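One chain comes next, on its own, written out as structure tokens in the form predicted alone.
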Amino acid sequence: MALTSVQSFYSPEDSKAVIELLDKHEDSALIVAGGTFLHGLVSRGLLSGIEALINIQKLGLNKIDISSDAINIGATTLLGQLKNCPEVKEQAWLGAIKDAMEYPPTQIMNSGTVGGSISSSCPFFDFPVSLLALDGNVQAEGSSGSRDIPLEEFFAGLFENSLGSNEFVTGVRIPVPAGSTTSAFIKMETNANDLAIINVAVCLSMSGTGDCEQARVFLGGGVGESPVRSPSAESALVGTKVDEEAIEKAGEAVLNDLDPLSDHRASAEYRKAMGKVLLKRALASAMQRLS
């Protein structure tokens, strides 16, 4: 299936030009960079009205800036760049991103972008789930200026986001947590190149005495039209040492928050069962990073 409706292709060199093009073409325009998911959207019949493609690769958004309070990742940063970032490789609190970058094939790592992974609002992708666990924010720009959107508010449904009509994603911001924090991500797939049957990301902040002060648990890959948070599992973890007993209780608790779908990859029942299994494995992996 081809994208036959496209009549124009633009490569603007600044954000103002991008916004002007979005104003001009309105709903018939699509922002692209790596373009790795274009086929997936076309095959699902989601781009039938697209007449203009706006390539943002010339905007200089392919940088990773690290400060004492946040990591800012530009929208056109390649997933491969992110994987090779020293902080992602070495720091326990970024473990969920490190883990998520182990799954995509080389072709995707060398062309897929951070912004595209987020903007697509595909519930089967991996990076957004890891970013949710780390309390990430989407950075967007439009005619009204720039704004940060909590990632939990960004996803509005299946392949839908909360961007305004002339807004586009310029990057993501991950706040640096205080104290001892660790995270992990794990995914189940049918083969090395497939979308997730189910995936799980966790982030745990521990006190000086080894108790869990804060927990964030998110699941994606067919659990809903957008990734799902599990407050039940989080409550089961806070105040504990996150030992085997606490991990088992969190695994049972996560079932309260899961109502997955059935499709050609897996049944709802199977997804629910594996959600419990993968959560326990992710928690064990996160805790191992602290030691």
Ligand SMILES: Cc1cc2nc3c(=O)[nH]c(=O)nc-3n(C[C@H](O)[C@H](O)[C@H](O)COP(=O)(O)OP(=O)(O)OC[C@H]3O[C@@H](n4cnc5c(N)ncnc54)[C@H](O)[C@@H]3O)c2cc1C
The other form holds:
Amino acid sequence: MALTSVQSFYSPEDSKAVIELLDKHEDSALIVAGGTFLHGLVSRGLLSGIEALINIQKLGLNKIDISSDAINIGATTLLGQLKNCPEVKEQAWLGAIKDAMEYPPTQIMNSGTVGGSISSSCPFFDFPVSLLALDGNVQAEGSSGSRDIPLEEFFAGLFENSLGSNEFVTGVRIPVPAGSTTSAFIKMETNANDLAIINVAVCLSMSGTGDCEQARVFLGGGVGESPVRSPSAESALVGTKVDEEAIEKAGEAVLNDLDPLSDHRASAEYRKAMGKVLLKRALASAMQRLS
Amino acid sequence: MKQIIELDINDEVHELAVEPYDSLLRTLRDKAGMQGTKKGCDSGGCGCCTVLVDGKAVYSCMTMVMSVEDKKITTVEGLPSEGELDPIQQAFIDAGAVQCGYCTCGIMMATKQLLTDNPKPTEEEIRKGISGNLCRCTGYQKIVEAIQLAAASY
Ligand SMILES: Cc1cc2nc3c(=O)[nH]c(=O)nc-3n(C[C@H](O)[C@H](O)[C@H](O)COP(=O)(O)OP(=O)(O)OC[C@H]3O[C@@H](n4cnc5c(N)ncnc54)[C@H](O)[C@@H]3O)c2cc1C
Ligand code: FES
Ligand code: FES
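Can you switch from the form predicted alone and show the form predicted in complex with the ligand instead?
So here's everything in the complex, that chain up top.
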């Protein structure tokens, strides 16, 4: 991990101090949480000229707060903490997050953070795709105060996001859906230490009579510079009972919204074919969770 | 710019001069002179460098040393107690789970957390528990057997 331009390592204890440091060091400052993706960024030549590392693990942001209308996950919450959260384990509507937490190896569960997973803005990660399906918001803090950014508006291309220069992520907020909601996530990977070939997250809200009122379908992993949404698959689902026939139609429809890339992991054709298969499986798994 | 830090490694406090960008792996091997922890890929891909931080397995190549100053670090050198090998180490010998040995220290550290959290893991849980560690020699079968053997004495 060659970040040899770094001169100072700070471990501030409140967000005001973080923002002051970001202001002072401008482009030469970098927030660090678990540090598990710094290598990924260095190796892509994205971290040249970094002189100050700001460790945010002493801010007390490693907490999950649950209220009746939202789940708030602090930025430095470890992926492992999220996996062990009883609500994530048990509630059908959080199924997509539960599923996404099945993939990372132990060592990443123990040091990768929720905030780092989002802020890396890497379309190949899993957790952000599950959070998109659940309509999560990013909470950011900067010198002009704090704000909530819908995750869909947060990502701005490969390793890019809409954070201002002295803003950082303090947490994510997931609104608790009304009624009967279920979600699921599936990743296709080459091995346990690899990023996704393609991944899919779905979230379905069903009416009392078993009709789909709202569907959110997102795909990540080599499908574009940021994860993509599939409005075609969503409209193939809304108004149906999400039975076999509707799932089949959604699988066909998702192809309209997919224009993936070819790389060392897989060809574009393979990603498309698998996107269809994984979507159908994710839908079946979400529905099973409800029953 | 070097800084002097105190690091609790295997219940002993070490005073070490580190760069602000040093990884825990580099610090252990090059500064503390403890070379049981191996450097494979130096990028989170192999697990050779696995150590415990406050009892949890992490890749030391991806851990900034400055962020673990106030934590307890356990390396493979810290596994034996009172001159006796840890049951995990003994089981790796008894099961013949070592070929070139490069992955072994990291896998034993991942096993340490696995068996501490879950003393009687199923084969599937064992395979999942070491999924962040690569072995290019054994094909994993003997490693899984070693962990089952270790679990029997845990
Ligand atoms: C071997 C390996 C396997 C992996 N497997 C998976 C997997 O199966 N599924 C999956 O989803 N992910 C996987 N990942 C990705 C992993 O989840 C991320 O690396 C991790 O969550 C990043 O969090 P971190 O705290 O380590 O971030 P860091 O490495 O500390 O930071 C990463 C980036 O985010 C920025 N950043 C961090 N926190 C903040 C903040 N609060 N505000 C603003 N910017 C911030 C940093 O400045 C940096 O640019 C894997 C990674 C590795 C290395
Ligand atoms: S050396 Fe750390 S994971 Fe390979
Ligand atoms: S024994 Fe050689 S890599 Fe595992």
